[in-house]
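A lone chain, given as structure tokens: the form predicted alone.
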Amino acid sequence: MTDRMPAGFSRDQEGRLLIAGRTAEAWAAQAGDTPVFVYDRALLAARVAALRAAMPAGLQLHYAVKANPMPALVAHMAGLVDGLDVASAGELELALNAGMAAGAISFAGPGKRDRELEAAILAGATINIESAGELHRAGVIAGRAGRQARVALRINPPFALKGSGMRMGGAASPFGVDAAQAPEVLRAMAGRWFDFRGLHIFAGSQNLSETALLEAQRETVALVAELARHAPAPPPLVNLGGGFGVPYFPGDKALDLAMLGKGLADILDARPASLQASRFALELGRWLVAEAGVYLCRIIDRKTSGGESFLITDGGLHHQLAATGNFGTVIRRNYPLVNASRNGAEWEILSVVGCLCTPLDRLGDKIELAQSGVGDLIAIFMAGAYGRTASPQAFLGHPAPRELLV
């Protein structure tokens, strides 16, 4: 039997997993309990890397702060990166204390306050306008200011990502202007206190099919072509979103880096003249950061009921929801999930629940583990995104998890 585990860890000698050089129980030691989410610095720089040298000479690759939020993060991220996308206020402060220049920032979001557009208008960030209620509002506030509102228009595209996980196009929805209507809200961009920066298209997430990613930007360069007779100038940016999916449970198949640079180098290059000046960019969040992440969590008792053996951690879906399969999942499967203390020679069928008072607190369900005891470490891996802010950390009032950036 083998570890189900992403690449760049590994186990030592005793059977102890390993990450960034050191046991888990060792970094468990360093944050002072569990359970605790530790970041890996080093994958995350090999995970831009490796993107970089598959993409397409001069594509910006923009980092989506809602994936994961953690302040040390973000800003080892802004180093990496070209540009921060950010989704309310606190988020837009985060970014700018990371270091990135406000001119880099992107705001998105379908119900940003006057405050929150006034916060990113004095900044200098761009707004990515999700209406012409929104637009109107930030003229108002720019007139006011006497400052012009960096800003871009968010399209609800016709079409959308084929097979993702989430859809964000070819339906009604709250984000962004409908394609249709998009030429008013352009033409209305010319206005005095707009400073025109260009179109943001997302058509979906956690996508694993390299030709449906391509299908979705070859149509996104066609839609920004078309709409670009309406905008104020050529775009000076145009944001393909991402998409980019990791491979969470068995079966699944890590997306091919080189195919998609491939077809994406050859959509550029054959875009029309009117977009010739543009600059693109990939919006990524989960993709970057996901696999460079571990949940820590440690086994508390251990127990039998009708004939199923249970281990009880001090972790659960408080911190970790969206592995408990209750994060937009329709059918729960295991994240990878293996024993960090052993990995002895005898294995067994278990299950991980969490230590909270409900079913769905299941970290683990059936899943084969080197035989485990109370005191082991659990790790659950793909936990650099949408852990712990993602999760209801409220819930029954169980202290925060920490966090270590390594």
Given for the second form:
Number of protein chains: 2
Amino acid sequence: MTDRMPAGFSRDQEGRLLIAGRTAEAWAAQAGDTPVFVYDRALLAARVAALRAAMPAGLQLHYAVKANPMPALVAHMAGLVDGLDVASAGELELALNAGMAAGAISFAGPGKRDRELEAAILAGATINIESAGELHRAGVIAGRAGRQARVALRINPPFALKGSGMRMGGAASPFGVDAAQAPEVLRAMAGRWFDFRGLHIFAGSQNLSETALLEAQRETVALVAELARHAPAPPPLVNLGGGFGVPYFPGDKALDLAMLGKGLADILDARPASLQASRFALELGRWLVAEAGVYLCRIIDRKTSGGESFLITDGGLHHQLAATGNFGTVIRRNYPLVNASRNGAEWEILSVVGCLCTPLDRLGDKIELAQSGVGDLIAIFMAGAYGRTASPQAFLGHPAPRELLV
Amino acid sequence: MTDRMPAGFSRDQEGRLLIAGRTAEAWAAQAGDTPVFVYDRALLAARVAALRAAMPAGLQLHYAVKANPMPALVAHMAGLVDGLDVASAGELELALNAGMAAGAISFAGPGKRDRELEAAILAGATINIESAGELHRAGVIAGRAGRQARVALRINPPFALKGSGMRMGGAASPFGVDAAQAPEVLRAMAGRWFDFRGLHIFAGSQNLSETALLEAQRETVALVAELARHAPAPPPLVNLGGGFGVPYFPGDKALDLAMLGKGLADILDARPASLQASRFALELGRWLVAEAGVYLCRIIDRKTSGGESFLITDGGLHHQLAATGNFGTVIRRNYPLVNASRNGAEWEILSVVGCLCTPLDRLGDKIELAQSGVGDLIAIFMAGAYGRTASPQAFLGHPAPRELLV
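Please give the other form, namely the form predicted together with a further copy of the same chain, since only the form predicted alone has been shown so far.
Everything in the complex follows now, all chains and molecules, and the chain you saw is the first one.
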């Protein structure tokens, strides 16, 4: 029996989990309490470096702040990537505070309020326009401010990223402008209060098929080349979206970066003349940060019911909703989860639950673990993305989790 | 075409939605911004009064704070019910601040930390003990504090509440003590640091079958009578749990209170001698508050994609996760949802989405609505329970929703 854990984590001679060279227990002590999220700076940097090494030269890398908006982490990422993508005025403020140049920030989201458009215009961030109505509102606000709005067009593509955890193309959608309506909106971007920055297509997320990802990138470049004819200028930047998945579950295989990089290089090399001057960007959230984070919680109680053994922790779905299978998933499967305090010679089948008074709060269902008892730390991996802020933290009135960037 | 909305709401002559006698727009103006939750005090009071009128005399009514912990609402409920049930030290503090006597507060939850047990013991609240280990910890803390712990035993029943939205009995469970293990834990409650307060059984939630609810109550009373033989004293209070459902979806039928009250009276009248001196309580959360709350959000954009018309609002799953079908439900169905600004002669099929950049954020899927445009208010009913605090509020960095108790 060996632990299932992402690369970059190991155990010391006493069997204790090491995160960035120190024991999980040491990090919990430093945080002052559990539960605590621990994010490893070096793993984040290594991830970006591996991606850059594999991808075509000149390809920009953007970090989607929504995946993990911890301010210190965003500041760390800002120093590693070429741009930040935000989804609200709150995230825009975060990105600016992190030191990212406004010109390298793009703002997407189907429901931007006037005050949010105004904040983006005044800061000089690029607005990914999602409808004709939104472009009109941005123009009015820009005119009133006497300042051009940087705009890019987000397109709802007629194709989908096949096999994605979440499809965002190929169907009626609140995101972006249908390709059929795009020429008209692009022509409107020639208006005097607009500074045209390019196009953005996002076809899906959490995809583990290199073939499907490359096929979507190929279709994206073809569609952008066709639509660019209607734009006021050659697109300065084409945001290819992301969709790179991470291996949460047994049998999932990490993406082959070399294959993706080679494929994307071929696609870009073969791009039509109309896109020769354009730069290209990948926008990644989950793929950059998920595997660099661990969620640590402590066993409060151990009990047996109906022949099943339960470990009851001080963690739960209020911090790790996705790990309990209750956010965007139909079938619950276990995230990688280990006893961080010991790696016993004896193994047991145990169910790990959170402290919330709801049957939804199950972190690990009949999972093979080292013999575990009250006081031990449980580590849930893949916790760097869509953890704290994608969970109902106020549910049942428990304190906020700690977060460490180490 | 008529609106689907709970009793207690209506429209004025101009077709505008009225909440507690004023328009939704007036409440949004008073809140200063949207989205806003509006909870109607009078509807809450009427709900409690209707329940009391139907239930046997002497039956206690408890409010489970987790359903809606807005402090003003908890204080309002504290004046209407006989007790509050809490699920964390945070909720305990809230209940005490709301003015509820500590002796009428019970604290349930599978993962109570030592500091939480200590807070309950020092305050004098009743701890619903969920394992032998927890009882032991409570005894140690009580001894150290020189103060008895008020304890009740939570039992994991060998039967389930049939047809519940969420089963909490009849299987291996992290909640409570299996009936087979209960005698031993009850005997331990004779210890000097314990003040035995009774028993608690919770068999399921969100149930709309009077027959199933009464059957569970009957089984509960029988089980409690049997187990009470092992208790240090006749149980002062038997918490029958709740599980009363509310009609979220078309075809759902509200519970018949008269039938439930009559049935429960028969069960209690026929109880064995060992429970003659016991009082009984119903613990309800959702049923008391869900229908008294409305979530108001404003249409920011309207667009067409792939032939489908979308209303994009400033609300979303960060405030109303359950309404998007992403919390504890497998099949997404629409909560009652109307245009609160107008009740047009013309109706359309529209999809209503939130402002978040994720396809999960769908509040209403192809729903029949009055002709709707930018600036109109959308009202989502059944928003009084498991709304703000049961949603990932920090997701994507939008501001907190307003809450009004009116």
